[in-house]
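Let's start with one chain on its own, the form predicted alone, as structure tokens.
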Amino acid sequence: MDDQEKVIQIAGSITVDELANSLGLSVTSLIGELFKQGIVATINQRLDFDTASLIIEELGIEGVRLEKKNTSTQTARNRRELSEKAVLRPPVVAVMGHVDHGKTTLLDTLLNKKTVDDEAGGITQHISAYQLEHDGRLITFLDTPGHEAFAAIRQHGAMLTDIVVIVVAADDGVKPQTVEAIKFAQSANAKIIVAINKIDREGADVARTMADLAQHGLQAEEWGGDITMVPISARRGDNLDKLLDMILLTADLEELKADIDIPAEGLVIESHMETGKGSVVNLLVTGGELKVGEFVVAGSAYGKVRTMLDFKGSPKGKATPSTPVTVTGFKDLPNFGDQFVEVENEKIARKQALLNAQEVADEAASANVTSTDLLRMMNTADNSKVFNVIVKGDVLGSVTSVVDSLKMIDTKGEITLNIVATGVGDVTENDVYMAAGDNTVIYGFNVSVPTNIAKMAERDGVAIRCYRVIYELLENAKASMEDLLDAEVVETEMGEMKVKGVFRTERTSIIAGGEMLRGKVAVGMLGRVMRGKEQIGEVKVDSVQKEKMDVPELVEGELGGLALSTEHKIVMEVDDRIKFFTRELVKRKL
């Protein structure tokens, strides 16, 4: 590294003002340079790491290197800040891999719990957390979604974990989502164990699968590498004890510890509303001991733990580190991935939640720009259309799925998708307030619309569209975006007449007669009046006559008269030709 190289650390995002100061440029100068690149930015606009890197590259600034501040995981922070009193804790294990490679079947067999039937189409929809006991020790498992639309959730899943078990089918090999899982595990600094599944299937080839994995940087221990690979059959249960042994061995080598004599803390791994219970939140405790009756804050949400259940639904009095629990008592729904902390009383909880909410509001007000936004600004025309949506879902997994899927609709740069807001639970009065006035559509997925809210939306002209099947929602969104596209002007040639006589010419009307050389002419058609190769004007056909009688049309070979209208005076002459055509506005498709 060059000794003179300047390092700028970015934790999450940086404002234009902060970036300018770090680069030694005036804010005016940086904004001016951005404008030349087609980016309209303000002094307080926030830029993420990728965007700031792209700007420095575009501006040709040398001798500067950006570096991400390590704020990735609570686990990493705990490791650095542990006290001497810290005790061993169970490992948190994420199970990842390609769709249909057997992640959920593996967990079903391990936990003797059938979950596939509960999921739409047999694909895991939400992160679920489980615990099992092996050799007298607990292991916590996270079952993460595998569909393309759930990439954001899967990334969070990796950030919550110590060990990632990547499931690869021996008869199918490494697939795109396998590679994605490897990258996520590496970015989260998690230890990787590979479970080579479906060894009982015809066509299973463990050696070939290991070779495929080696191509992506995972070298098996048997081949001189450092990655434990265990051939298993999740369906039959082959080698599952060995897999669990390897997980515990890896945990022992990592010496996973946590403090328990501190205020409880951890992460939100799921949240939704339930009738009669209010907010139901799945938490993963990472430090301290969470007990019923304690006050907790997670993001802008706070509450008192009213009830606590383990993953089987049995009441639990307290939860220690690495334990997943389901609690009620939050006054609002916290967001997936939010860190929760225990506080002394409700007053402190409310104050901290308000401070957290203000931080989020300040961030939103400063218009955080992502690299995707930046590329869109640089590559799309100024007159691109905007499709505003609010997304409500039954649980956060659904919301993330819908939002990610909406973003995958290819609009060819002509439509900008603007996610105004997202949330869990039924459509509310606040959603309608936010949607009113700027043509925002509220999409609900597996949620309801109370009668009073529906009436309010109808009064305010707000569209609320609810679906149970995600593909129907996406089809509607695509059709709505197509409605925003400017219609395409399509002209179709219809016929041609040679002018034989001009009987009257006024400023905006002409009466003329002639012979149809080809095609036809009918009322309502447009015509270009041609003199040789020169167009001298455009006319509209108001009426058609043949032998002094009104007729619907004239066809090739027929003689007749036309009453024509025009916006500008045209002096038509004998032997001019009129080329007739229709002009339609045709709705475009994405």
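Residue numbers count along the first chain shown, from 1. As the structure is a prediction and not an experimental result, all values here were calculated from the model. Take the two forms, find the largest set of C-alpha atoms that superpose within 1.5 Å, and that set is the rigid core. What changes on going to the form predicted in complex with guanosine-5'-diphosphate:
A displacement of less than 2 angstroms separates the C-alpha positions of V297 between the two forms, with the rigid core held in common. Core-aligned CA deviation for G173 between the two forms: less than 2 Å. Once the rigid core is overlaid between the two forms, D486 counts among the residues whose Cα shifts by 2 Å or more.
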Given for the second form:
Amino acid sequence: MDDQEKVIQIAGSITVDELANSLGLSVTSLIGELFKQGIVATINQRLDFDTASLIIEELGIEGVRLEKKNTSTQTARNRRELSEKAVLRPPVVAVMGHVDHGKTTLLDTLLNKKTVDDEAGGITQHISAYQLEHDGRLITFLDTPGHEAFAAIRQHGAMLTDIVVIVVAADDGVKPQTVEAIKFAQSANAKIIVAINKIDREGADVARTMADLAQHGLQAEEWGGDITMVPISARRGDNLDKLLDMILLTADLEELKADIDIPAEGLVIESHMETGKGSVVNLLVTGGELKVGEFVVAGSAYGKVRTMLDFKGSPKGKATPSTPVTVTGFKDLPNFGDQFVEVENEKIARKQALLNAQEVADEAASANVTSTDLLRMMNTADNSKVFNVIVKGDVLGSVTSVVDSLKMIDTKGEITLNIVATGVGDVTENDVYMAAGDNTVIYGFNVSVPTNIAKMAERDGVAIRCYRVIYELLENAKASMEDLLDAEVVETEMGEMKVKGVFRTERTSIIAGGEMLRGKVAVGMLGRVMRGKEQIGEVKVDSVQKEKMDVPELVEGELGGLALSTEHKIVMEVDDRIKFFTRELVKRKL
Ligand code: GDP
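Return the structure block for the form predicted in complex with guanosine-5'-diphosphate; the form predicted alone was the one displayed.
Expanding to the full complex; the earlier chain stays at the top.
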């Protein structure tokens, strides 16, 4: 960690004035810098998080990190002062680490539950939570998705988390996502335990892995540091009891407690619609006790808990702190990461939900420059191209992941990604309606397209593309954006002829003969006519003759005649040289 790094917290948006102050710049110089980037900003203009980040990046300001101040989510765990009556609660643990280092295997072995086979593309698609018992005590595990594309979800995951178990493969060492996990854990103020995995493997080197981790600021206890590191084999199950012991020990040191005689509260960790059930929402209770029949509000959604199941799917009458449950009864889908609270009755629930919705709307309205606008401004009108998409996913988590991943595609500033709309559930008539006429692609992730909607889309020329594997969706999006790029003109030199005789030279057609000095000439090639150092025009080769016979080409050393056409009214002369080349339009890549 860089001690010099300065953190600027942004709740919703920040004014140009505030940003300048935080950066230690004068307002005029910031506005001036923005102006150089083509952005006309006023002192009181509000910038959203992405825009402010982009500006800092564009201006090349180093040693500053922006952090989202998420008032409801981030502080939920520590928000409430605990009373004397607070009781111990199970720790909430997230398992994070680089892809393939063994997170899924670890959770599988721990839970003795096979989940690997269910995953499309080998990625855990949705955050969910499990509990297991060790030494007669409960530990709650968040099953956080494992691919970098899911950074957003993992970040939220870390905020719910007391302890982050960072899995590092002993034969691979610290990798980018390991570093990311360390950062997330630190920013979420969670305790870190390192599981050094795959110790059964040849090439496993625990000491080297520990040294590697030390380089990234994690010092093992054995080496005088304060981080517990447990060498394990997730596959064989070696040392997993020790890992669980360490989790409980850390929990004890942290004295993780919660009040239970308060209205229930917690966080939404997953939500989706199910036919016949309506909204199905996974909650993690952080305080109080949630019971069936109680009224709850989460963001702009509210409802009465109709059914409540534990992670195994068994009905549960009440849920105590650190317990993950699945409930039905919300009238709308709450957002992933929203805080939920129990309220007395439906009337209060509805009112609170409306207030929350208003707050969100106000915040959105106050950020009057969005990053999309900014990108548009940065790219001058004629070279900026917009890729419009609508994203539909089976659950909010997957929509967030797809959107975040799409935003991560590096378009080199040439393409602006415009997310027209997002939503949970199958592709609808309204989606097609929104997409029509605007060249908008509808991406579906783990959703289907009803036949009538597919027909409607076909009729309106709207592309609907559904995927179950995020990589494939991203590949398609990238390819579609590449299609928007202007093709590159590539010219390849082919050969050169010295003109020795001109048989006819008119405004648009020329017949001339000469000797090939190098390379070759063939029908269809283009040529630059050079007189001395000067280019006097361009010609196209219509036919090639050798000894009065049409031939496909002439090569170095050969003599022959050419029929050329031109738009440049060239009067060809003996001793001109023609440099032949081909010109192709080549699709560009991102
Ligand atoms: P994730 O991407 O971090 O969830 O990694 P996985 O759990 O999917 O593991 C990636 C690969 O490493 C799989 O082939 C696992 O079987 C293998 N693996 C995981 N843990 C161990 C271990 O302790 N020892 C060995 N030999 N292989 C392991």
